[in-house]
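Take a look at this one chain, the form predicted on its own, written out in structure tokens.
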Amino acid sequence: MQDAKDSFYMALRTRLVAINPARTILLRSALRPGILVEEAEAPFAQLPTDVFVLRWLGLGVDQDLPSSMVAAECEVLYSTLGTQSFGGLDRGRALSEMDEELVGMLTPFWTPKFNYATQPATQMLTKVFWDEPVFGPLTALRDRLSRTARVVVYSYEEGSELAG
């Protein structure tokens, strides 16, 4: 499933750069697109704002098919304080912009599967695909507006993944 998770992240990251190249994060002295995988980063005391954070949740396997299909649920968390120039009064507008960016990043609902453990990454035979996002309610905590969206990501396991 790691190849599917990596491929999903890289697809969203690439699409975010095309949709909004200004959404970035400075992390460990590197300026990166504003999306990260929580399990691949050092722990945060508080999640960063104006960034999409992918959190992997449940995992399931369907072995009643000709090839095993794995499904993992991904929660996308994001929040904003708005901008300083508007004193944070534009935080609702900023969160709506992030809602639209997330829908754009998730469309189309598939991407080729790559093995990113090799250099350069090698394309595999199958694709990674996912459901439409299910958005959670808006949450307001002090001056921070937050939302989560959940997506189930599917992938067929290939022979090279089963051996490793």
Second form
Amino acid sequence: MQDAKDSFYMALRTRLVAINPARTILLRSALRPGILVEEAEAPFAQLPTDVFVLRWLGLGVDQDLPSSMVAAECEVLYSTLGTQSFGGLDRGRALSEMDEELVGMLTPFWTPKFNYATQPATQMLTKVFWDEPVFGPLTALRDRLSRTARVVVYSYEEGSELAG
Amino acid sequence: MAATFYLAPAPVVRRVRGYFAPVNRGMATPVLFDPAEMGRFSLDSPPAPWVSLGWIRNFARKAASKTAPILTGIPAAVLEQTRETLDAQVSFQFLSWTKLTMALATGSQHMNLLVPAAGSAPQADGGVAAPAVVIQSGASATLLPLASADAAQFSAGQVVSVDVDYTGQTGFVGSPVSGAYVKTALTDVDYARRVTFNVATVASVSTSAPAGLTLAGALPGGIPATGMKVQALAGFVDREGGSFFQEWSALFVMEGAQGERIFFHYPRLQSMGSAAEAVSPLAGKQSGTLERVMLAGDFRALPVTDPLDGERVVCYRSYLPAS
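Now that we've seen the form predicted on its own, could you pull up the form predicted in complex with its partner chain?
Below is the entire complex, every chain and molecule, led by the chain shown above.
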């Protein structure tokens, strides 16, 4: 499943750069696109704002198939305080912008599966695909507006993955 | 030392495995399965000529035979029973889309979509095909030697069809499995390759000596016969209607958690319904919109005469205790 998780993240990251190249984050002295995988970073005391954070949750395996299908649930968390120049009064507008960017990043609903453990990454035989996102309600905590969206990501296990 | 024994409860199974073998249509000869001799075969590598169909789902069989009482006396009482009709049906869903599963799940002829020639007029089941290429000497079931220029027409991952040129023959057509019954002679030189089950996926192509195609799996027909040619496929097609019925020998296996096995052997099984699909939503915590499309197969069992005692039967059910 790691290849599918990596491919999903890389696809969203590439698409985000195309949709909004200005959405970036300075992390460990590196300026990166504004999307990260929570489990692949140092723990956060509080999630950064204006950035998409991918959190992997549930896992299911369907083995009654010619190739085992793995389904992993991904929660995308994002929040914003708005901008300083507007005193945070544009935080609703900023969250709507992130909603639209997420929809754009998830379309089309598939991406080729790559093995990123190799250098350079090698393309595998199958594609990673996912269902439509289910958006949670907007939550407000003081001046921070947040939302989560959940999407189930599917992939078929290939022989090379099963062999480890 | 006291002997130990185990009183077996009802088997607990997870899935049903399906295997089919081609009936020789011309000779009307089904493939028989001897569970006593072959019943412990590896489910992943069935004995020839049985071909695994991958996973199947919702296996259901229905006995449609009818019995009637013979009455005698006043008041009438049942003296004995007689079997009026002999009929049985099987239905299930395939979890793979392949040449074989598509063919089995359609009530009619199943054809290969040959890659068309440049500029050929569109046809619902494939227009005039790009010319087939001759297989050179030294072929095997997994290696097709070709001229370099011919090999360059193919690419890895393509599916290819291997069979002879159609020369006007009538009756059952296609080797090693009959894919069609031709009533009157046709003019399409590629017709045998349109209906043949002798298809395989190209694993790699070599255009330098020795040029040819290496196949990912063995051709069902084994080593290509002299005169056979190869053509690339774009896909598969079947039609609703028509008069041809697929007929196969079928074997279904349920393996219990203790290693016991239940076999259902249908020597002659003909597809009964028209091409149909079943959809099931992908399981998930969310109510998503993704659905898996499965081929739905409905079959009628035809009788064979058991050489043991001359009885006409449609299905053998066997049970092999855990060993």
